[in-house]
Amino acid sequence: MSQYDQKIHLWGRVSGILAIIAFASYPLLVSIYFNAWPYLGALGKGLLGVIPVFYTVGIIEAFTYAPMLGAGGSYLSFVTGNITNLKAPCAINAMKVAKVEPGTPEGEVISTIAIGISSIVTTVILFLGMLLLNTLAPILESPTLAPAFANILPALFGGLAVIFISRNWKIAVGPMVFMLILFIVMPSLADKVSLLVPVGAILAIVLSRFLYKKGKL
């Protein structure tokens, strides 16, 4: 391995558990504070029926987006959170702009520094938003704009949908269509989208080596 990727392995490896024992340390904290513990009974309950979901989905997206992003961005996606809604479109159309292809040494790099700017750039909007909440709600809450918000991530994917399809039309014509008739048949869940993004890629992997197979790639 590279120095540089010697280092970033480190410094993701660190972020990573510095992430997980902030995250754990407040409800500790409070607890002892106010000395008051959950029960065990119910806080076990709760576990089982979030934990298997959410390991198996935090694998799948470990492999799902890794070659996507590179290691760098997917240490620092995994600890600022908000992959697919933000930092992998951030990532992709940063490599798009800079023409440089995902798992390259170049995309690596970009990806990185688009996903670091990204979660600088929210960590200040949310800042911004927590100071000026009382004076932006009646704005943004207004009837005039909420449909512009409502449409945000559809415009923001559209975008990018039209990228990649335009990329490889026999790739992406399976899944897109898999999803749509999921969606119509089932809309309820629009909620797990993020549940959903492995199962296109695992589903956009075997089509590729389908028709690879038959020559049609």
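Basically, rigid core = biggest C-alpha set you can superpose within 1.5 Å across the two forms. Numbering follows the first chain given and starts at 1. These numbers were taken from a predicted model, which means no experiment stands behind them. What changes on going to the form predicted together with its partner chain:
- Ile184 is not among the residues whose C-alpha shifts by 2 Å or more between the two forms once the rigid core is aligned; its shift stays under 2 Å.
- Core-superposed comparison between the two forms: the C-alpha position of Val173 differs by less than 2 Å.
- Once the cores line up, the CA of Leu10 ends up less than 2 angstroms apart between the two forms.
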The other form holds:
Amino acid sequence: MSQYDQKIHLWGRVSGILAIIAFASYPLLVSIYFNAWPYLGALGKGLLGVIPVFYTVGIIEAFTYAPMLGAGGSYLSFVTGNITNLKAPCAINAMKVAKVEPGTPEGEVISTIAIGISSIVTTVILFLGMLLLNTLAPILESPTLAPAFANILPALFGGLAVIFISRNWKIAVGPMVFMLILFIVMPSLADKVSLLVPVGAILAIVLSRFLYKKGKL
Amino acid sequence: MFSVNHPVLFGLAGVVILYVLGQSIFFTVKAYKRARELEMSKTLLRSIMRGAGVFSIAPAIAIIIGIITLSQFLGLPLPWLRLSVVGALTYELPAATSAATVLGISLTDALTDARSYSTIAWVMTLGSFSGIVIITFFLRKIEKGLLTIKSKDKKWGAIFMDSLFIGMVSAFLGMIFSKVTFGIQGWIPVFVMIFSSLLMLFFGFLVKKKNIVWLENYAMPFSMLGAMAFSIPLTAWIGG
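Would you mind generating the form predicted together with its partner chain now that we have the form predicted on its own?
Now the complete complex, all chains and molecules, led by this one.
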């Protein structure tokens, strides 16, 4: 492990712990400042409503995205959020453009730079968006633009699919057909797509292992 | 007197967001320096940074819509904080809704009760901690496991990584087809995806066959923006 790799883990841990404290400090300081402690019953029931799904998704995302994004990229993206719809595709695209592989020292730094810049740009845009909210809200919420924002994921994953299918069509066909059938038969799964990412990954790993052992890859 | 847009709330959210912004700058600078040590050219790195910036614009604007949605009953500071940092609308809206439902609060009017606000803020915060906690405390172990796979067989290590990516892409492609049985409107996301793929192929053609090299960095964001724009007349035509 290089000196940079060792340091990135140290920085990641320290900044991650500070981020956890910072995130918790918002509701804590709100409670103290306004003397408004949460209704415990409602807090418990509210958490029960989200934890079973969110914690499962969070754990799955950590194990699925960490190898793709590398150490620096993972520490950063799990603090800055919006991983599936922004940080992961951004890092994947950057590594492809730079012609570096994930998991290599070059892939690690390119992924971290892409996620870092993406976080900075997003933070600035959100800040400006908040300042100009009264002007922007009627435009962004207009029925004319609504389809564009409703279709951001298909627009994003259409391009990504070309990158991965063209490079690995033998591995991609099986999981894609499986997911197509699954979602068409059970449309309600669309809300739980994060839970199905590792299912697709395991399927792809099993299939590629089989093809690899047969000497077809 | 409590208000969901109290200046103190803006101050608290601003401090946390500034911390996260500082962390992003710190990691970017360190990675940039490391990239230079690895003899990656400044031109390439700047091009990657520009590409990442352009790539992030449309999704970031979509996040503003999320802030608008949540701000109707939570005010601006909390949605601004939650969507600037750890969260995404797909977590924050259900978390806020879950707590609000238990409290019997309407999601359309601004909250006036500080304790209800505090309860919702706690649920949103504690409900999304698992990913960051695992990465902060266990990433090193996850990475060691991955290194073992790679060191045993380098070629298989690369295929393993590609399989992870394909797992993610295939799940989302499947999701795009989830409404096709609902009628022609359900096909709109599929047509948008296909249009995005075609644009990507077209840009790939321009890069490789016409030697327009600069376009390579922007092929993904341009495909995404082009397909988003395409969805507007398409939806008007089909009737979404």
